[in-house]
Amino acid sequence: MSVSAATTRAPATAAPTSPPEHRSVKTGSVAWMALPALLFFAFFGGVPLVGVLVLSFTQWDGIGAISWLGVGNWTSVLADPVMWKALGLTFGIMIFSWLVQTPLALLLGVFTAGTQKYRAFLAVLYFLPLLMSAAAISIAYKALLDPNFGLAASLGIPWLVQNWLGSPTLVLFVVIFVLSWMYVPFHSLIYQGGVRQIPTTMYEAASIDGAGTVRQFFSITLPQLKYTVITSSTLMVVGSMTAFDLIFVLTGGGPGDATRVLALDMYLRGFRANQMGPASVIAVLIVLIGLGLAQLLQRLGGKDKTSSQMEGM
């Protein structure tokens, strides 16, 4: 190529860039679009949270006058072994629920992301628990696990005839099982969507290189679902911190305090013992622990989590 040709070549067209005033207008438009959501959150999320924080420093039975107590509620709750046992049970259910739900939801999500017709039928069956309320599921399991007329007694299976909900040891595993049965379909749906976002060309290239199904799962599917795992785990952790309705109907916190998790402890203090101050302390603790765990999981996702993996986004 001659120098003259090089010098007479038309300059490369620069990539179109938006003028600064256009970018500022676009940013301002996006900010205004977020304003209704921010106002909604401030009214329904921020105001109640501030109210609960204020109540945690007061003495109130839920009906009479409110009197300022200072840090008395905090010192009494933090010194109460019942609260620490409830916190330990909450973390135990959280950890075991994650260990059970994540592998099952991941495998079901990968399985139902296929294209075979029978998989669509099975996916409908898997997602049936999503259509049922926690109260209905709890009542159904109470009947099924009853040692006198439950499923095991009706089928005549002696080793399954146990006082599942009356044993302090067995009842915790029952709660974890029912929670997993209820929420695995929801997380499978999240993983199913994540798997379908993976480009098929990656699997085609791996097949050409001789990679089998298992190798493709560990080398392509699992790494590509990194952020999906973080999102699903965050929902599991926050959901475990606030688990209340299913445990309340299924066990009522019993036998004894065997399933008195933190959210149930808050309810029992506030609406059974009429101690709104200590109950508010528990509520604030749940918020703080939940936010801390959610932030920790987001950190594990890496700094590039907020950037899109899709081209052009």
Second form
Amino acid sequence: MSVSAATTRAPATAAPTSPPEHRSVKTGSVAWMALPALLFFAFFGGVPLVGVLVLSFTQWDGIGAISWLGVGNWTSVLADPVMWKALGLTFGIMIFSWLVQTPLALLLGVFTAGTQKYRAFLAVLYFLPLLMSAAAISIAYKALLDPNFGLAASLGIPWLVQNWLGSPTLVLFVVIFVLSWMYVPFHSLIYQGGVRQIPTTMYEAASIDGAGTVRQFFSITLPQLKYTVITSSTLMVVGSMTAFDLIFVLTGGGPGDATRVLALDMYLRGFRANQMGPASVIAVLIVLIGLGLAQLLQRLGGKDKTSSQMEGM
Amino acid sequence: MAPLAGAALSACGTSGPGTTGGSGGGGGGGGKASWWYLSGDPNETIRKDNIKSWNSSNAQETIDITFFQNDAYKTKIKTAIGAGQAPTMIYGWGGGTLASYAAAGQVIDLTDWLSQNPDVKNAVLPASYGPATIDGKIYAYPNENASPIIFYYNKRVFSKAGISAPPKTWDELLSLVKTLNAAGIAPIALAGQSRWTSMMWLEYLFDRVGGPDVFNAIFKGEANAWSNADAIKALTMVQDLVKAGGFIKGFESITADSNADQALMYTDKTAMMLHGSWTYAGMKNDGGDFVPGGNLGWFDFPTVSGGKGDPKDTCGNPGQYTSISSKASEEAQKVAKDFFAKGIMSEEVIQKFIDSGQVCIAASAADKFAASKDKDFLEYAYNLTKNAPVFQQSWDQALSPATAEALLSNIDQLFSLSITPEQFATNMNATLGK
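What would the structure be for the form predicted together with its partner chain, rather than the form predicted on its own?
What follows is the entire complex, opening with the chain shown before.
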């Protein structure tokens, strides 16, 4: 938020925080080299952020003149049940996605971290969904789920013919399923990398002590993956806050507002209903909640996050 | 990003060097104008050829045309107008969106120019001026094709179920629904997920039950206009139809953008469908023998006993609309007006629209339908448009964008029976005047 103000002073403020004197000279010169990147970020990240904050206090339909409104948008959006439902849905999808994706991604990651050739082949197969764009995946699933011309109808499986995208209760599970189908490969890749960093000597020692595969998983793999879990969870949680493209194409927020998550609510208010003020309020809320959640997850990771994972080895 | 960048260039750089700080970026000077148009055939090709021949015969008044995808265009044009970067000629659908452009002073008032040029004004059907007129002033020139909403039926399915004629009244429709369900055929195809498809039912029912005044009161923003007794009756009738199994099972999952609803018709899975006139061409293209074999029929929307609306009233989109940006230079505006007068609805263009199976709104089109292969349908749709005492523009275009968004969301819930007609009215009353 305060990035734009701090940018030009970055080198000066950075200097006092770096303790040893012989390093400060070095850090100072390095900090200057970060200036272009910081300016770039201030311009393309900071300025729009401030712009959105200002817009949230104005009335604008995107076409005519902008007029100052004060806190009007904030009070109306915070009193709007549609926004609260969207917020609830966002958290619901976030929690369910995490519950579905994390165990699957963890197990797949551990499995594909093995060295056998067939595992490498399977890893490539598992990764395929992530290579497709969210829009393509949504359109494909829409066609597959069509009650009359979709997969179930063509294969003649009656119980699979459901009102998948039209029932307010079923549609949520469809969204979580498709989201998971798309993102599990990415997270299993992160876990695969994490598992491969665990020294094999630990497993060797454990098997000498008589620990089986399951015991090794819970006593070595899982604790060693603590920071990987936090990284993956942070990406998942912050990603869920801004989940938009897949849901937009798959359901458009419907039926009714059954899948109108926060990011979609923002888009529909801004670009469908031409109400830039309320849309900006929601944009600011998304930034604040996203930052808060990311912070929270980092805290959960413990204060020793900068220390080595190899401790106690 | 490439098409966007290209469009930005063509919007402000058409007159070459020297335009910096010129006419506010609108279309450039030097006797040139710009036009943003929708991609997709057949109309994209028709317009490409149209501009090519215009430019070759009007070297002093050339026009640049850029094509965008429908949904992308709707967002892009709003942003461009808001930023003062609009093209000289603004393609649109009239109604609530055009009203917001007019209120912001972004499009010019064509009323005087059209009354000075009666030939231009009368070249298109008078009924098409409705959505272009805001507070008695005309802000856009209607052109291209009318898209009335048509009640289609499948003759093959009708004869299979032993039904001799399409329904004339709402009660006949309800009893047909029973007959069809008993025969194991889904009565009506509906792409419920798209929401505006469900809206077409309300447009017709509101008019048949209460006449045009019910929606006019809503349009004017009169307090509690949605709670009108006739409105509640129409909303209840829709839910009765849903409860009676009128629409195909799982209709809430079906989308119109994949044309799945049209496919239900030509694969004999449903007996009827209420949809825009453009689906005729779609079913003709994709349905094999269905349309050419004479299996597709159409009829007027049923009457409602005791209803106040004229059975000839229709709804849909009376035409396409082109406005002139007020930010464009005097020269560019003149080019646009000349193009309106001689190019946008030239004889060649009219003929091509008709050949592609569309209901051209040119006054001279009627004589040309007779020679078309789709004569029966085109004449029916043209007369529906021409003879309609009231041609109600699609609600989501007529109302302001904010209200339209709320409307579609509530219609969705009305059709899935999640809210009652009274709740629908209460929710929509809250949007009146916004």
